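One chain follows as structure tokens, the form predicted on its own.
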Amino acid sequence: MTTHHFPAPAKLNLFLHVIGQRNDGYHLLQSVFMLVDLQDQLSISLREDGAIHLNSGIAGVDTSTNLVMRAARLLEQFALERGLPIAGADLSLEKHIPMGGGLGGGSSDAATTLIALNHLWQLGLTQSELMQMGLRLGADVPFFLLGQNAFVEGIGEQLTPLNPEDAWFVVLHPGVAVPTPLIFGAPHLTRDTKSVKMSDFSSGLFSFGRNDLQAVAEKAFPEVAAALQWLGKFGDARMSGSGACVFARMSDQSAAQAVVSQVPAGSGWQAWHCQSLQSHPLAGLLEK
């Protein structure tokens, strides 16, 4: 039986702001998205009899609530509710985008899965109507589906593309898994951050903004500040999300490799050098 591959990139936040909350306690964002490739792996072979399996899940997760497996459901309803006939699928992934690091893992995989079950069993489901779908399972999970770098307003349904320079990063994580809610129900967030267009940033993308998360996370997690001060010393460092990852903008890909091979032995930390993507490694999947 064919097994396929497809990829589940990582994203950073190049800068985060918080501009507000609405009545149901959301908080609006406005941030820069951008693809990496740190990516997570995605194995599926078809079945024959219609089932679905996820064969190695995540450590802590339950199959059921896994977002691989929710993904595989939303298709299946949509098959069953039109009379359409499905394969059925093995789905086996392979986790390499640290959890609760603040770069949509979990959303990325959860992408990947609509877009490869869509093309696989051939539902003909168009990029749009997935990105409605996504949105089920997660805010950041529209962004994966767009395809390509973009300004993120609202509650991260707001999508305009974007297409930034390419880039080198080190992306470090510290070590521990920071829970969004906590970061986000913290009473000290800045919640009032004043709202920017992309004529604001539009000559400085790397350097704009910052993440106004990121003073909650430093002061609940002595991990992330220290993350912080290190890279710090070798380029603008911030926090990537709600965390508990970091990044810093290098030069090319040889000052990024010389950073990783300077994390300090026994500190616990898990370093990786990365380029950014101009487009998502499945966009050619993706039917508009």
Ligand code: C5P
Given for the second form:
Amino acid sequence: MTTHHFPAPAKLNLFLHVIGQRNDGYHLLQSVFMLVDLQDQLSISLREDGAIHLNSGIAGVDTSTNLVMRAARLLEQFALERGLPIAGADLSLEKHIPMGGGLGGGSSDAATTLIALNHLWQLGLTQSELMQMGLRLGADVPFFLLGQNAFVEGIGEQLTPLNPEDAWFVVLHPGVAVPTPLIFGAPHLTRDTKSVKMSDFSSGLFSFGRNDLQAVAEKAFPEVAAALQWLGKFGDARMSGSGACVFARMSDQSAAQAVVSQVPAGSGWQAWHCQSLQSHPLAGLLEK
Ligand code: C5P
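Alternate state requested, the form predicted in complex with the ligand (shown: the form predicted on its own):
Complete assembly follows, chain above in first position.
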């Protein structure tokens, strides 16, 4: 039986502004999302009996609620409604992107599942149909289905493609998982940052704006504050998403590697040097 392998890259939020809140509680954001080459891997073997099984690679996680399984079920439901036969699949996830890290790992896994199974099951969903389906799984999922770096607005569904220059980063995980709803739900989160236009950051994108979620996360998780302080010695350190990961842009690969090698022993921190991606590695499988 052939096993197919599909990457699921992480993202960094170069800045993340909270500019308002919808009546349903979701926050209106403005952010630049950048794909990086830290990636999970989804392996898929087609079955013959239509069943779907997931080996999530994560002990103690209920596979039925895993975003990969939920993505597969959405496609299965789509096929059933249209009377399209599906082969089923054995799905296996190899995690490298930390969970609760603000790097979009779960959302990227879900997006990769939608792209890969749409392709392997030959369902013929277009990119925009997959993006609508993906939004039901999480606000960050449509970004990964766009296939390129983007200015992201709304709750994550309004996407304007961008082509920022290539960059190297150090990404540091301070060893705590930050629950996204806790950060967005904090009473002291500022939700009124002034709306910006793309022309505001057309030069100096990498130092533009801030992450409005950062102050809340630093207060709730001193480990995040400590990681920011340490990484700040080497560059402009910021948090990605709702944390816990922090990152800083480096001049080149060797500078990034040098910082990773200096992470204090015994700190419990995990660090990576990674490079931006201009496009999603599976962009070629998206049907316009
Ligand atoms: O959509 P996702 O599952 O990634 O979001 C997790 C939680 O983060 C939501 O339940 C919500 O509390 C919060 N959130 C938000 N506004 C957004 C994105 C997420 O309030 N734009």
